[in-house]
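Form predicted alone, single chain, as structure tokens, below.
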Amino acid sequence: MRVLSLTARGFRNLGELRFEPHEGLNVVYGKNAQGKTNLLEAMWLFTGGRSFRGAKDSELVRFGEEEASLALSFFSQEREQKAELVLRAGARRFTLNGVPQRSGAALVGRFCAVVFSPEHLSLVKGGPAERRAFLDSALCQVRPQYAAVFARYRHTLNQRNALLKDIARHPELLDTLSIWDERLCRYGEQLVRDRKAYLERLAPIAAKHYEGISGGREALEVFYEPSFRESMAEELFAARREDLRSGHTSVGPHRDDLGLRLAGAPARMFASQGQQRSIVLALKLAEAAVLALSCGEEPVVFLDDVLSELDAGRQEYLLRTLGGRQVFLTGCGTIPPAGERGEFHVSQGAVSREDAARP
């Protein structure tokens, strides 16, 4: 799987452009705030329509423009394909191979990619929400149906939370709570099953990568930490009084966590900064490997300004392991490793190619 070309108009600070990357390593460099990450984000949107930076559509349209349009030509499933996206006044229009699509979800599984950004380096020490986001984002590409179940769960959760608050003013609504409890458990238990199944595939691969990065100094364990032990329905009912008091649902996959242990100790409490980076690197490499097994092709990999956060040994391991894939690597300067690649300089939203085939 690889990007053949990207055309953009009115997207963030990028000027009107046609970007034709190298089929292997692509180095995108330039000073900060020039548009390097915007270029990666424009391509990433075609994995399903969501920004890896959590940006709203209004933030994606260039200031002063009425709309932004993107078109991605890519090689996948043994043929060239083309996807287009138009953002205008909060509305989106997607097309795939000339056929209009209802939403970006239709692109899930067509163009597959993995992104590694500086924000991911806080996965270990950050809160559970960051680790859940990593897990859910990865799962949506591996199992497109997961995105639909996840959306239903979030809608049901919001409805239940709203009802919990309303019951304080209208006690007669208490009888309707069981309806939302049943729906929440139905979708929630499916999410947990899918998450656990995914981690069964990811965990051994991540452990193997961590062993390679660390030289086998300690073992990494990756596992699921649910917010309920046996029955979600029973524990949700048991927590009803507290939920009514707080106005929030305290049991369910929205409260679960991704567990990480090093040498048997919780990584979020005891891992050093170097160990944290090694864990995140191992997780992202494992994500790429599982995605490749699921879609039958190596995914495109976006590395957004992360090499500067890694020492020389981790840099070398990362680039060596990603060989054979199309990789986009951003940074403030050119990247030392030799070999054939594409080099692109970004300045004030303009992207210019610097041909590079270094000995």
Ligand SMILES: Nc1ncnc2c1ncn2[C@@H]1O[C@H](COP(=O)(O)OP(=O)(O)OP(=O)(O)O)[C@@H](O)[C@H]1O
Contents of the next structure:
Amino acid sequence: MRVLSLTARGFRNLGELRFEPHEGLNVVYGKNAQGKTNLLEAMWLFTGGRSFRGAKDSELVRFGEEEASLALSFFSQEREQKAELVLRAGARRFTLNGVPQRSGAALVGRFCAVVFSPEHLSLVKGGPAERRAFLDSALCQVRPQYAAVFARYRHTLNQRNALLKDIARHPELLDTLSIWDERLCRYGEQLVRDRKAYLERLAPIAAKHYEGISGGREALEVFYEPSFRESMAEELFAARREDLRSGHTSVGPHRDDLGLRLAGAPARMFASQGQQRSIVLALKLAEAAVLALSCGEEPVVFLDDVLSELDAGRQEYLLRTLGGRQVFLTGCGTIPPAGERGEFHVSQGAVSREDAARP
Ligand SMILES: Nc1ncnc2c1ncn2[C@@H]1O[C@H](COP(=O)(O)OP(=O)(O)OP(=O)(O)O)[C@@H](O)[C@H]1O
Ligand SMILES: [Mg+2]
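Would you mind generating the form predicted in complex with the named molecule now that we have the form predicted alone?
Let us now look at the entire complex, which starts with that chain.
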């Protein structure tokens, strides 16, 4: 999997551009607030239509413009493919190889990538919602069906929570609760099964990468922490009185967590800054490895602002491990040891190839 070119018009602060990256390592550098992350975000959107910064469409269109358009040519399944995305007044138009698509979701699994951005650093110390979001978004790329079950689960959960509140005023509605419980369990158990199966593949690879990154100083364990032990239905039923009181559903995958332990201790409480960074990197490298198996090709890797705070040994491990993939690396200046690669300078939304800019 690799990007052949990106063209952009009216996207964030990027000027009209045509970007043709190197097939291996791409170093994208420039001062703060010039458009480096925007450039990665533009390419990332083709993995399924969602920004890794959680941005809304209205934020993606350049201030004062009505429309943003992006086109990505990429090499996959032994041929060149082309995807286009137009954002305009809250509506999107996606096409893949000239064929209009119903939504960004149709692109999932066609252009595969993994992204590491500074926002992900709070994965270790932040709340369970962030860790679930990591699992869910990784799973959506690996198993497009997962997204559909996830959406049904969310919908059912919202309905059940609304009903819990209604029952306080209309006790006769209590009889209908079991219908929602049954549905919630059906989708919920499926989500948990998928998450556990995914983690079984991810965990050993993440542990191996953590060992490599940290020089084997301590072991990383990654595991699933469910909010229920055996049967979701039984525990949901047992928690009914409590749920009716609070108006919220206390059992189910929306309350589960991704457990992380370092040298046997919960990483959430004890991991240092450097260890947190290494854990997230190990998880991302493992995500890339699992994705490579499911999509049959090595995914593109976007590393936003990662290198600057890693020591030389960790930088070296990372770049060595990523060899053989197309990688986009942003930073403000420090560039890792030379080798074959593309270098691009970003300034005020313009991207220029460095060797061309040099006298
Ligand atoms: N819709 C938009 N229209 C115009 N400009 C925007 C829009 N959205 C974001 N920007 C601007 O784009 C600029 C560059 O953002 P970006 O996050 O890509 O910077 P960066 O080069 O990654 O910087 P840093 O090194 O600090 O991470 C920001 O100053 C921001 O204000
Ligand atoms: Mg940035």
